[in-house]
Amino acid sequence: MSCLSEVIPDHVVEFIQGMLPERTALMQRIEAECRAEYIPLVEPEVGQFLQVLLNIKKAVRILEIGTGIGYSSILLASSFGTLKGHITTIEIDRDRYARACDNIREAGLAELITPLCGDANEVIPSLVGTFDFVFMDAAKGQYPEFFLKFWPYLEPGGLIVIDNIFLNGWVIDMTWPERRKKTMVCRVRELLEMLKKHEGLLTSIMPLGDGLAVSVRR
């Protein structure tokens, strides 16, 4: 199991979590690096719903930001089932890019996912073609550019999930636990406050795992 939320009551998160099935022994591997390690790691209720979400959406481009070590590209790679669909991930840390393209070797995916080095508001306008399906899952005190940088690249239809807008409820209260964390949470309402007035868009925002934004472009 993750951490616990710090907004949705334990015994829920417990609940959800307990109706999760069974994780591979691969993915059961990554959680336990990534909870020794402080890497980020999507919660397993909201791997599970990002996967519901393909399913429904039938999505087959799609576009990560933040991969991580590989546990969420595995996840959503794993939802395409006879579908011919492909993943482009971004991750800046050149270790955990390393050690993704590691771990989507052994889940057996590299011919479905093409993992990138470097800083996502340098690489999204090099990218070639449209999305039908955006992760977002990286520096929240980026959160804003990010979308403004990779906005134009989401197909009609398309959707949108963000990961981390609650921030441990930071972002509710407006409220943080230290000076340094003011920029990343006014950031974060900031890209909140960009979706619910955007007009292109139509989002909700679901308390799921530390807070996800859903957004379908009009």
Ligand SMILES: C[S@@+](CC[C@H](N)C(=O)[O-])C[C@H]1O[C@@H](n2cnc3c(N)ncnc32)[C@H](O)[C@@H]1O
The other form holds:
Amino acid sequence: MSCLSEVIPDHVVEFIQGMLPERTALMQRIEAECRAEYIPLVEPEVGQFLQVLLNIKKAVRILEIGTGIGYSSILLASSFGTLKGHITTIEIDRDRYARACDNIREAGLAELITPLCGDANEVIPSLVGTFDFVFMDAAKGQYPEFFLKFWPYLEPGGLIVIDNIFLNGWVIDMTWPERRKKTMVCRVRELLEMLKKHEGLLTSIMPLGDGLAVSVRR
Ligand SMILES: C[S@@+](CC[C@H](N)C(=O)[O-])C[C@H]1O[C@@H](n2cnc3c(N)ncnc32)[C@H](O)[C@@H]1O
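Having seen the form predicted on its own, the form predicted in complex with the ligand:
Whole complex next, starting from this chain.
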């Protein structure tokens, strides 16, 4: 039997998930599709935390790196409330991008979310304007590059949320189940060291989902 998290005890994850409000039929359908097709998406408790942060910060210019099929973009945009917010989200996979566009339309959020198809390394430098909230949830081995690319676009006081920084606990123990995962683990650890030493950032590591790093630009 597989466990819910390699780091957090199952009964704690179950408790936290049991305290979440019920998701809409659309979100439950996307969750089920992702489970069936092994498409990664944020854990619902991470989605909830993103919504809380967004509401505390009152963020309105959001950049998401890693759209998947639109689950986290929809969660974020549906918590804007009266805020006049907008999300730019980047996905490299054409099929996922197309499905995200469909899901975002179905959620009635097409005016609040701009999905872009391409490699975030190439797309970010072409973006116009600044962001007050960046959610990074794409290729873990490229996290340091993504960070360096979006950093000039982050406003003072802006938040960065980075998902999967535990990578099943491998980043904590600096172990990897197979050699080809080593680079990814080392790159995530490298990013965390960058955040720790960065004079322009204040960072907190949180044991939620597969690990989150939350930073604020000073
Ligand atoms: C964890 S999934 C995103 C899940 C999404 N945030 C959600 O919760 O619904 C990561 C996505 O990043 C995409 N990705 C990987 N490398 C990328 C890159 N260089 N640029 C843009 N997207 C990338 C993958 O195709 C994948 O769909």
